[in-house]
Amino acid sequence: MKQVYDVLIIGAGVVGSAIAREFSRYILKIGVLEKELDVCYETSGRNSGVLHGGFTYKPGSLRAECSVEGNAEFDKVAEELDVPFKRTGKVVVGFDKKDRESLLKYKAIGEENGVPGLEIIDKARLQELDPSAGGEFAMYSPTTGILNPFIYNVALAENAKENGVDFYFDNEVIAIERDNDLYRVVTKKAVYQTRWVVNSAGLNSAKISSMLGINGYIIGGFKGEYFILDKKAGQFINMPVYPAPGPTGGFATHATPTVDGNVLIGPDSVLVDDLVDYGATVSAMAGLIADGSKMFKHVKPEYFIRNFSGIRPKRIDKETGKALDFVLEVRDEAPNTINLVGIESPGLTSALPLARRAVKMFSEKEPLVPNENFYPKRKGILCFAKQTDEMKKTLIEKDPNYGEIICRCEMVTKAEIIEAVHNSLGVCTVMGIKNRTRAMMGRCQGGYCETRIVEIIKQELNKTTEQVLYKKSGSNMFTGTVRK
């Protein structure tokens, strides 16, 4: 590839996409390399979707600073990027004296971090806030919220794309070489030249760091599994319900409503060696039911519609095995690089604060010229199901495709699917359509609509049946016909 980038970002998760958007505020040639076929296929799309308050992180740490900063600004961010978001608040519940001591400890930490409004509440107040919550008392965090993590990642990337950033999917980085004042970034598909490299590779951040000549980081994959409950359970919960943190500050299984009305039960946390094993396990599911029932009184089998897992890239101290703070750095041994390692929870909340700090590091080495054409807003796909009857009638009159329901569970129309197929990032997998529209996320999990979505992808993009992919390269939905 002959063109030379000013900045090449490795990783299009929520943090990499946020960094791309922030750099697009300036006159630069920017590219993003992503090994998957879309954004948010790994850590950024496999989490609880919570906007964290910032009360469990060590005062003065990067995690604490960015979490509090990201939380405070998110109403504006959600409005700019058209991201579904609710500032619900959160209760962290306790049952005994040890739990009360834990809550008092983290209330003090939160106040030192600048988290507003934290208070210890009794059972009466807890039941007033959320009658479905377990616990004898709680710490209430009014600034905590919930958001759609898929749409947030997509929105950051789409806004970056609309402001001139190039995205290259299915481009896994396999080598990085320094050639005079340029880097040659080699992927399985091409070679890219750039003046600066930003490592935002999530689970693979330590590996990319080593390619840049920065060695010694260890990433521990902490796997957590979840149950998804039907929206019928969602009517009983008002806000995330978490257990009092343990000695290390981590949370056990919690109950979290989604912005779309479901409930997530999980995650547990297990250290794993395989960073791509997202399979569900029977033992974990049993544990989620037992622990989740303590948080939420309506964990019942009739509400279960799906399970999934995520893996967090924790930075681990090789001597003690303890989890460490985020890394955001520039290093002399790797000139013109910005290195991010171990960005796990609260990465969703911290994405834009981290991005601004990354751009500031660049500006301390080189002057930046503002892009006067930068436009911070992005409009998402209109959700037909949330419109008034009058608006629905108007939409159908303008476009009859709004009158054809493709996903019956989530009431997603053909018009929405078509708009998603023609997204600005050029993503055309079935999972990409699912993440943008919620089609296939309902009770039947695609039993009715999946094949219909495949047909729309084929028609809109002139593909054969065999060319349609579910998620990854090689994940062909069909390999041929059973009968003619």
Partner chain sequence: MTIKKDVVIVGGGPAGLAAAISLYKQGVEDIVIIEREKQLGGILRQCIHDGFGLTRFKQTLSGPEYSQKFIDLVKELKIECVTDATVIEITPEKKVVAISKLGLLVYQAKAIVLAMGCRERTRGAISIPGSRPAGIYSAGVAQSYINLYNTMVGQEVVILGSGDIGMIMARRMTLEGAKVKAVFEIQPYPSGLPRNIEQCLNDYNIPLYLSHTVTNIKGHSRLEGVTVAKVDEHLHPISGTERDYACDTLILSVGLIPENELSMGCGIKLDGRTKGPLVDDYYQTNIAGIFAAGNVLQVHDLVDFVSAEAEALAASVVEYIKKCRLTPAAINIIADADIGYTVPQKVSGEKDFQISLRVKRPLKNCEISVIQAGTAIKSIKLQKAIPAEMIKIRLTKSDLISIDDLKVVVK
Contents of the next structure:
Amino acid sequence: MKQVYDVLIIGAGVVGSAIAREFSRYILKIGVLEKELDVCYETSGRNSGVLHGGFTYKPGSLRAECSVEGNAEFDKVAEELDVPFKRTGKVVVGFDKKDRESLLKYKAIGEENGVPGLEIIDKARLQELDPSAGGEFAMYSPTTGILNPFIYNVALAENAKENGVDFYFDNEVIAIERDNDLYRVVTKKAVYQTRWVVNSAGLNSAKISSMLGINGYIIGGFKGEYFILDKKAGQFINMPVYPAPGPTGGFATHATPTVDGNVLIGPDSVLVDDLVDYGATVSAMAGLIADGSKMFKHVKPEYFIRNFSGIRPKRIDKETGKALDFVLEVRDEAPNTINLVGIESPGLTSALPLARRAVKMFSEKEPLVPNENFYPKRKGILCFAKQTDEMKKTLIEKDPNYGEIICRCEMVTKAEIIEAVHNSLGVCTVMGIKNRTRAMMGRCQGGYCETRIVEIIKQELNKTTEQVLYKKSGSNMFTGTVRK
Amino acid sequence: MTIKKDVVIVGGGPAGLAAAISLYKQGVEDIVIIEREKQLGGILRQCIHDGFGLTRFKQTLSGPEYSQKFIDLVKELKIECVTDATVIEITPEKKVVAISKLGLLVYQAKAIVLAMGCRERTRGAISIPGSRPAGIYSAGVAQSYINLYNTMVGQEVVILGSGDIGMIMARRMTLEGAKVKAVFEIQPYPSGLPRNIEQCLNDYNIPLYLSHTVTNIKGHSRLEGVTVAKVDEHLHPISGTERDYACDTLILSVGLIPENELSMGCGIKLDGRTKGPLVDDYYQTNIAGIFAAGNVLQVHDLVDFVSAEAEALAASVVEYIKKCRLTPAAINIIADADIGYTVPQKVSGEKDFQISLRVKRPLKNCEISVIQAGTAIKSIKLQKAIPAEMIKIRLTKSDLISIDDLKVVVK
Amino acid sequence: MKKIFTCIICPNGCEITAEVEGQELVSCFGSLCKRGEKYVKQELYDPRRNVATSVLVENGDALLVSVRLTNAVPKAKIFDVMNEIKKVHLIAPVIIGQVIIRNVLDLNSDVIATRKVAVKSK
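Other form of same protein, the form predicted together with its partner chain, not the form predicted on its own:
Now the full complex is given, and it begins with the chain already shown.
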């Protein structure tokens, strides 16, 4: 007989993974279905990596509430889950009177939301905080931070897995049926039975809602493109530099240091129909350079190492077209479901607060029994490059694979690659290794190490050349061998 | 523990090997080559095509054969080689730190030879629009997969960029049964050598389209196709000229960049044109006792010249080891608008030297002159000069007539 | 009839203009050395090329050994030669210069190894 899950979560983005982790604090049989081959393939891994302060969201909204709560607790979360994180602060810069009014407005909103320490600063102070920032004045938010979005998502999922959650990748949900108080969740690969369903499907959250019988939601995909700049540019920036929001409230192209030392320029925001097309466009690139240069003085082509884009799933008002707040709900027409729709920015910041609220909704329907064995901590792959010389020596003595540098640009060793290849989620794509180790993320973009990493994947996991995948199902890197 | 050495050579490719042998033969024997790979030979290991060694050995060899001649000599002379060790730091005080399975290796050298070679320019560096499926490889990476790892990267191939490695891979993949549909070059002239256009493309009926570039990449999993368009004189795609090519593989051969991350970390000044260190006629960088030759200094088109450059460098290093200093170079070499760069960028005036340069665009029946104080002190006439071919001008110490800067001009 | 050739003998890649009548070379100019004329004649009467590729090696410290021909073969025979080379399996060790196929397809050219492959260390 097939096993029946207590909770089946659809989507292994940061929100789905956080929900899985929070549910794993209780005695429940939990599964996560993901259509891609890894966590954070879509929105969760394609963003600015910012832990938001929470000063742009309407007071009383779920976004405001969750982002402020998520921001406040993140030092503890980062430590618990071993997530690279820096509370850098952030400046929202302005150039003219209109901008100043906007900043004053958001300072007031932020204060109402409970965001601590917001202050309007003059140019001298701005230059002191970040000498490369554009702008005549700014609002300074000391609590804003930067984090590695891949590692955060991986960490939540790995911790959930450690606490008993099953992850199923390459399992796109195509139908959900209600059958004798149980749901039959049909994916392209298999059928799963569960008592509860959680929809945290991000870009597909409206689609999954409909499958659950909750109709009427509209998701607008807002694509934003980015440039990634070399670490050489990273030395010039201390904290995210954002432009003052315009009348519609959203942030335009900004400059953000990454927690690993690169700089992101972006995103723009364009409503798109195609929710899987992450292609870079010429028009967007030109705009990013122009707008990004206003924020950061060192946007130069010689620093460009890659482009990427993300698509934000905004919940749209049918009548006005305006973007609406996050939805987190249980609805009578779909018993035993928790429905999350339109979780866009600040989704990274809000993931755990949303997850706790989801668990609470469940507990209002059914009693929860704490899992005595729940272990909240997760240890990531030790980053060799960040160790002292003494520690490096010790590591090499312990495991000579630390003495073999595979990725030269990011100084990633064979030991780290091997550890990543054997990750607990069983992810074996080249991109999966990249997101876990930073190998291939540097300026040569894998020119030196990709061949070696492919060999390690093949050897460690006993895979043939034809089986090596780049990122998605069907993304086979090779067509075969040269000689048989 | 710090290991003392007269010379530490960073990189065991053609430049490092030639420098080591030459140093040893001139009596500087307390040297070590540090190589990050398990074997010596550098990029030549994967360059299995022939055409190497014509100048030096008067025969046409494959890359591995060419490098083996040097490796054999290094072994015969018992020159110390530390392979499987990656240098992570070089300091102006000439400390070299490497990581290997044996631990952290720390060297204190009297002189350092930079011979790290070059790397390929990537898609990100030139911001090609479109999606990011599997099946996009830079030419050297594809070469490595095919020639070293027994791995076929694809079957239906489009190549962007007419660099030599791209063209060589067009032939290589054709021989292995792939269909190479076309090579597209954004410039109005090819960036690789004419003989490679002939023997790698024309021989196999692979068309080369100049003034064309890739404007879109399609496919979410594996590459499904690319869109190509003609470009105008400003290299902007001309709308309406787009054509789609179905393919599962896109090979990029869009340039090489000297690998100078270690140099920069050490405070060595680079030339924005070559992306290699600024050097004088001793191949010495702005830091006394640190020298550079081969592709780390300037991207060469022929390995024979890399070896020769490294040997010229070795002579200077020998002198430096003996005297602990070299005559400062105060005579700058200034290139005119048609010349991409010169190496060296300045000279001491104390010795004979060679200027390497490339023209920026193809020229016919031209004259390149070195001018000092208004006088042409050396001129060479060329039937043709193309960006793909490095041009060399030899000058003797007696050619110089003053201590004024040198101007290199094309007529 | 005028024909343009790019000489592939050396990296100079001279562009040679040849005056050809039928199959006969009447005159040619544009090459920097004498080998240019020889190349043009060869191209007109019997174009030949070398082939560089790989052969599978078992039990070696490398998966493949690179090979080339000792003499160029007729252009039309390149893929036939490739087919012969593809059939070969070697067992390590292989030494540099080792003859892999003697007188391949009777074309008066040997296929030789251009690198060494040692026995895989345990």
